[in-house]
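There is one chain below, alone, in structure tokens, taken in the form predicted alone.
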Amino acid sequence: MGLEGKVAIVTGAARGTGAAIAERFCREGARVVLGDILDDKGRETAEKLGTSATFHPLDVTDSAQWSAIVDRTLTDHQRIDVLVNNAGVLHQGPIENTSEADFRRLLEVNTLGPFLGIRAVVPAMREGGAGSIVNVGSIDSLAAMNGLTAYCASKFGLRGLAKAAALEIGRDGIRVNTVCPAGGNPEMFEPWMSKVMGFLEETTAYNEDRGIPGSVPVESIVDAIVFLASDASRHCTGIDLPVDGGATAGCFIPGFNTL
């Protein structure tokens, strides 16, 4: 599943899952352009990764900034083989506590951002005759949850975007897939952590009552992204790849397998 010689843009790459994706891509032989709104952290991460990585400021909701990062990548590397739409934001809370501004922000970052990214890289990928676009969704892209209305809406929309785009540009040799993990950057949850701790028993059961108990480690999420970015998945397009320990397969009821 090597990425030797490929050129990739990874969004939300300054920290967390995005930084882990960029690091693994570099180890697999790719040249990576890290995009993020966190300039200082992004540059620091790129410097740590060495000469295979560079940073370019990117607000994924701004089409002009998408044009700029694509132009920079083509100037530096003359091609774009992979786009990983990883940048994302979270909002937790019931519908009546979710403002219109919060809902719009999640749609703009989690759904509009990947749309703008796909639109920006397609011409270069089409000219190169091939490309792989990997959207980072969520377990909440596949099964909804109360208290996550805005987030689920944005991530379900991301899956629809990927499927439609896969059909539209597949004949240009460009694949579009979605990874749906039950895990990721814990910093996303920090603003709500104190409230979530009040439901510790319930959240523990949610993580444990699945085929493979516990949260999915970032390394496993990155493995799936590398697979979809690489030529090993050259006949995979329009798919949703759950990395969720079997959470969306159904419910594990302790003791029922001993009846």
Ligand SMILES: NC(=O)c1ccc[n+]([C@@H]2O[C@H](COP(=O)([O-])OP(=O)(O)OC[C@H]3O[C@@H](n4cnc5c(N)ncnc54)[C@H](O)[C@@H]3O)[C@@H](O)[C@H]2O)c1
Given for the second form:
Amino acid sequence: MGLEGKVAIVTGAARGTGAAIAERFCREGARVVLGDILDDKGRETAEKLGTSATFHPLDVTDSAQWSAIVDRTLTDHQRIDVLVNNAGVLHQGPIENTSEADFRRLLEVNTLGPFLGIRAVVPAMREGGAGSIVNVGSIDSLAAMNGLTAYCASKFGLRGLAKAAALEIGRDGIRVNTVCPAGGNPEMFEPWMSKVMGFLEETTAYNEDRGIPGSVPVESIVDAIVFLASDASRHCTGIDLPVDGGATAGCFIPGFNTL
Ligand SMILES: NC(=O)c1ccc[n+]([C@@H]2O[C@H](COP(=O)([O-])OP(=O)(O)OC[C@H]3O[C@@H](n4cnc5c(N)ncnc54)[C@H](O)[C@@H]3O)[C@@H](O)[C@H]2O)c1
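Let me have the form predicted together with this ligand next, following on from the form predicted alone.
What follows is the whole complex; the chain from before opens it.
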């Protein structure tokens, strides 16, 4: 699809899906500025990608840090074509085990962060006459799950933000879309793994009861992000692109396939 010559900012790019996006964008010919709160890991990831990649510290909840990364990108590359709002955090637990601070933190990183990012890049994209903003949502942006109230609220909110922004800045040539994956870096839910082990069968069954069973590899998520970042998706804006093996398509009942 080609991202040749494009300049992209990717948030949460020190590790996991964000690092994979940055790596693939570089291979597709883009120059990439990686942002993350994990400074050492972020620098290490950027160094591995060679001269097309640079790291800049970024806490997505801080508008001053957004101004700094945008200024640095414009100084180094004179343009911004793509923003991938990938940084995200998770909290798992029932409502009573979700503190006000947990809820606020998820809204701040997963919803406010992308808002600040969109607001920060729009002037440069408008001046360039084009831009593509890709938000990384989740299947939990499309269908809710128990034990994930804060995460679902933040990721549903992200979709609303994308759709409203898409309508508002479409006439400036800027597109805003959301990828909704059923997978990513297992490190994200590691803090809850020991508790989940007690009902592993249930969670595995959940992964299997879909059109394409099994977990979704990060490469497939990155493919969808490359599509939305590139000109191949030039008439897509305000859309949600599930990369979930059909998990949100509806209900799969194994026995019905044998009737
Ligand atoms: N892991 C999954 O199973 C899964 C499933 C669906 C969607 N997602 C989404 O995919 C995206 C990438 O997550 P991942 O799976 O690679 O997990 P991850 O934990 O490896 O990546 C998240 C990255 O965001 C960074 N980050 C956190 N807070 C930040 C902040 N305030 N400012 C800047 N960076 C910050 C982290 O340091 C990390 O590098 C997230 O938006 C996540 O919600 C993940």
